[in-house]
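We begin with a single chain expressed as C-alpha cells, specifically the form predicted alone.
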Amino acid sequence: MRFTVTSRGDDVSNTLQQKIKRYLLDFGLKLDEQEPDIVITVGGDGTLLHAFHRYTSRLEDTAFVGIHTGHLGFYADWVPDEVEKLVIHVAKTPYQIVEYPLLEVVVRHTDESESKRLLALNECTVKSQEGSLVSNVEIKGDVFEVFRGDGLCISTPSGSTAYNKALGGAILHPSLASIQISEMASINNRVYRTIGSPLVLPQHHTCLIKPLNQVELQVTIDHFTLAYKRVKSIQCRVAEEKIRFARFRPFPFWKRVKESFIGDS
C-alpha cells in the first residue's frame, strides 16, 4: 500500500507525522506523495481539507483519514495518544470506505472563453466586491428568485455544520446526497423579497446563480478566495464525485454534532 502523511505544520503534528511516516515504513509500506492510496492528515479539519484539494484528481483511488492535535473535528476523528493503533490498523487492517458527496462548482464567463470546474468538499460563497450582490437564483432552469444581499453560500452536507450552520442552516447528514443554499444578509422589504429560509436540493436539481449587475465576485471554494470579472453564471450541484474516508471503526455523525456542539450534559 502506497501513503502519504501531511502536517498542520506545528511542531506537535510535525513530529507525529514523521513518527506516523516511519511507523509504515517499518511496516513495509510505500512512501508516495504522488499516488497515495491513504493520506494520513495530522492537524485538524482545515489540514484534510488541504490534502483533499490537492489529491482531487486521485479522488477514486484514494482515502482519507486525520488525527487531530487540536479541537475535535468533523473529518480527523483520531487523537494522538491512537497513532500506534492507527498505524496498526492500516497496516494490517481491511479499512471500511465511507464516501461524502461534494459540491461540483463551475464559472462561467460573459465572453464564453472560459469556464472554471471546482470542487468543495465544505462550501462555496458568492459575494459582490463592491456593494450588495444582486443575482438571478434558479433552480432546474427556472428563476426561482432574484437575490439582493451580502451572498450565498452553497453547501455539502458535511459542510453543514460550518459557516451553513453559522447562516442559520440545518445540519443535514451526510448520507443525503444533497446541497444547501443559505442567505446572507438578504435584502427583505416591500420592493425586494426572498425565500428567507435555507434551501435542500437533492442530487439531480441543479442551482444557478446569475448576476444582473456586472461587478467583480469574491468566490470561495473551502479555504480558497477566488476573485471573477465578467462573470454570466456560477452553476453548483451535487458533484458526481465524492471523497473517501478510511473507517477503521465506527465515527458515529450525530455524536460528533453532539459532542462539537452541545458537548457533555
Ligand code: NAD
The other form holds:
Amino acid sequence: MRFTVTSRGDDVSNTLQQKIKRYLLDFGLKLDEQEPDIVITVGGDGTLLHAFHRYTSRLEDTAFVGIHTGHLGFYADWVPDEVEKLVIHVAKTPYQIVEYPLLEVVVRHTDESESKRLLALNECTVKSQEGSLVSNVEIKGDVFEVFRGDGLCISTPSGSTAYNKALGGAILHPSLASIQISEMASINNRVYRTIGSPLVLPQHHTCLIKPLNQVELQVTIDHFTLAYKRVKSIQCRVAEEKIRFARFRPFPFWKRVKESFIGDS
Ligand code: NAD
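Starting from the form predicted alone shown above, please give the structure in the form predicted in complex with the named molecule.
Then the entire complex follows, led off by the chain already shown.
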C-alpha cells in the first residue's frame, strides 16, 4: 500500500509526521506523495482540508485519516497518543471506508467562454468585494428570491458544523447527500425580502446564484479565497464525487458533535 503523511507545519506536527513515516516504512508500506492510497494528515481540520484539495483528482483511489495535534477536529479525530495503534491498523488491517458528500461549484463568466468547476469539502461562500451582494437565487431553474446582504454560504453536510453553524444553519448528518444554503446578514424590510431560514437541498436540486450588479465577487472554497469579475452565475449542487475516510474504529458523527460543542456534561 502507498501512503503519504502531511503536516500543518508546526514542530509538534512535523515530528509526528516523521515518526509515522518511519513506522509505516518499517512495516513495508511505500511512501508515495503523488499517488497515495491513504493520506494521513497531522495538524487539524485545516490540514485535512489542504490535503483534500491536493488530492481532488484521485478521490476514488485515496482515503483520508486525520490526527489532531491541537483541539479535537471534525475530520482530524485521532490524538497523537493513538499513533502507534493507528499505524498498526493502517499497516495490518483492511480498513472500512466511510464516504461523505461534497459540494460542486461551477463559476460561469458573463462572456460564457470561461467556467471553473471546483469541489468543496466544507462550503462555498459568495460575498461582494464592495457593498452588499445583490443576487437572484434560483432553485431547480426557478427564481426563489432576490438576496441582498453580506453573502451566502452553501455547505456540505460535514461542513455544516463549520461556517454554516456560525450562521445559524442546521447540523446535517453526512449520510444525507445534500447541500445547505445559509444567509449572511440578509437585508429584510418592507422592500426587500428573503426566506431568512437555511434551506436544505437534496441531490440533483441545483442552486444558481446570479449576481444582479456587476461587482467583483469574493468566493471562498473551504480555506481558499478567489476574486471574480463579470460573474454570470455560481452553480451549486451535490457533487458526483465523494470524499473517502478510512475508518479504523467507530466515532459516530453525533458523538463528535457533542464532544466538540457540548463537552462532557
Ligand atoms: P482553520 O483551520 O483555522 O479552521 C477554522 C476552524 O474551523 C478550526 O477550529 C477548525 O477545526 C474548524 N473547522 C474546520 N472544518 C470544520 C468542520 N467541518 N466542522 C467543524 N469545525 C470545522 O482555518 P481554515 O484552514 O481557513 O479553515 C477554513 C474553514 O474555516 C472554512 O471551511 C470555514 O468552515 C471555517 N470558517 C469558519 C468561520 C466561522 O465559524 N465564523 C468563518 C470563516 C471560516
